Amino acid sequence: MRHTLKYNGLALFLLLALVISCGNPKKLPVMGPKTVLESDTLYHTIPDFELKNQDGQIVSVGDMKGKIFVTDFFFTTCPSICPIMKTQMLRVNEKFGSVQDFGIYSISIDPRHDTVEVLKEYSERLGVENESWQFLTGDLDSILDLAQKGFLVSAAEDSTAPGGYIHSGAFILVDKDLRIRGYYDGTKESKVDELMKDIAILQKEYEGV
C-alpha cells in the first residue's frame, strides 16, 4: 500500500511537471542594450539601412520588419570560415526557406569586390533558388557600421587577416519586431541545429502558443 502511494505520488508529480512545462514554453531572450522606463522596456532594434540584393533590388529594414530572419556577414572570396557558414546556412534555407514571413540575409563586408553581379553568380553556385535568401551589398562603411552597431557583431578590414577582413561567424536570429533573439556559431552543426529549434520556438511565440 505504501509503495502504491509512493508511485502514485511520483506519477502525479511528473504529470504536473508536464502540464507546467507545456503551459510555459521556452521563450527566447531579447539581446542587446535596453532602456527601462517606468511603464515599458525599450529593446535594441536593427536600425534602418538600404542595400542591394543579388537581383539589384533595394532592400531596407522595412523589408525585414514583420519577418523572422537570420543574418550573417561574409564575403565571397573568404578563404576561412565563410564556406563552412554557407554550407550550414543551406541547411537553414532548406528547412525554412519556403516558410512565409521568414528570411535569410547574408551581407557582404567586401562590397568593392562583391557587386550585385558577383553575388548573383555566388547565389547560383550555392543553388539558392528561392527569394527568401538574399545576398546584400552596398557602401562599405555603412555595412561595417551596421554589423557593429546594428547587429552587434565584429566586422572590419584587416590587411593581416585571410582575405583582408575579419568578421564574426555568428548567425543572428532576429524577430518580427527587429529585436535580436539569439547568436549561433555558424561554423558548428550543433549550434545551427539549436538555431533551427529556436526559429520554431520564435514562430510559436508569434502564433501565441
Given for the second form:
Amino acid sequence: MRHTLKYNGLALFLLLALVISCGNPKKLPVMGPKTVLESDTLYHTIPDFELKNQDGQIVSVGDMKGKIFVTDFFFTTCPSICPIMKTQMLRVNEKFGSVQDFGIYSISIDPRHDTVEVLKEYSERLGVENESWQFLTGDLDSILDLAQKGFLVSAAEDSTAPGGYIHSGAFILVDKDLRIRGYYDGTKESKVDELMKDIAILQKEYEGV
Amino acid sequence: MKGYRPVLFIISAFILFQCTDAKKLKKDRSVSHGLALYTQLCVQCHGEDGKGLGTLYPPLAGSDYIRENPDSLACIIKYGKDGPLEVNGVLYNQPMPGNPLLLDDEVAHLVNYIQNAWGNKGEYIAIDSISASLQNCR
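Moving on from the form predicted alone, please list the structure of the form predicted in complex with the partner chain.
The next block holds the full complex; its first chain is the one shown before.
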C-alpha cells in the first residue's frame, strides 16, 4: 500500500516535470565569444561588410539587421557538397521565403568566377524567384575574412580540394540583432529540419518581446 | 533417329534459357554496383530520383540525351562535360566534373545504372565496349 503511494507520487512528479518543460519552449543559445561587463554581456555580432547581390545592388550588414536570416558559403562550380546544400536551402526558402523580416544570404567564396552575372544566372537556374534569397559576391579577402571572423566558419583556398576551395557546409542562423544562434549541417536533411524548427522558435522569441 | 529430336530441342532450349538468365544476372549485378557508385559520385547533382536540380543540373530520368547518345556516356562520366547541352528541350550550361580515376568496369556499372534506373530502359553494356568508347573521347 505504501509502495503504491510512493510510486504514484513519483509518477505525478514526473508528469508535472514533463508538463512544465513542455510549456517552456527551448531558447536558442547565443554562439561565439562573449564579453561580460559589470552588468551586461556583450555577444559576438556579425561585423560590417559590403558585398553585391545577384542584381548588382550593394548589400551591407545594415540590410541584414532586423531580419532573422540564414547564411551559407558556397561557389557555383563546387562539385561536392554545394549542390546538396542548395537543394536543402530550397526547402528553407520554400517554407520561409515569403515571411516578413526573413532572409537567406548565400555568399560565394569564389568571387573571381562568381561575378554578379554568374550569380544571376545561377539563381535563376536554381529556380529562386523571391527577393528574400540573395547571392552575394565581392572581394575575395573580405569574404574569407567575413566567413572566418564574422560567421566563425572555415573557408579557404586549397588547390587540393575538389573545385579548389575548402569550406564549411554549415547553415548559420542569425537573429535580428546580428547574433549567431545556431549552426546546422546543410548537407543533412534532418539537420535542416532542425534549423527550420529553430527559425520558428526564434520568430516566437521576437514576438514575445 | 527421330527420338533424338525432342531431347535436342529441350537441351538447346535449356542452354538458351541459361544464357539469357546469365546475361540478365550480369546486368542486374552491374546495375547494383552502379547504384553504389552513383550514390557516391553523382547523386548530389542529379538527385536520388534522377531528376536533376532546376535548370542547373539536367535530369537523367527520362533523358532524351541518354537515349540518343549511349556511346558518349562513358566519356562524360570519366572526363566530365562543359559548354551548352540540351536535354529534353532545355539548355543546360554548367560544368560537370569528370571522374578520371574510375576504372573501365566502374564506368560500365554507372552507364548500366543510369540507362536502367528510374524507368529508363537500356541494353546491358559490357566492359569491352565501354573500354572501346573510352578510347574515342575527345
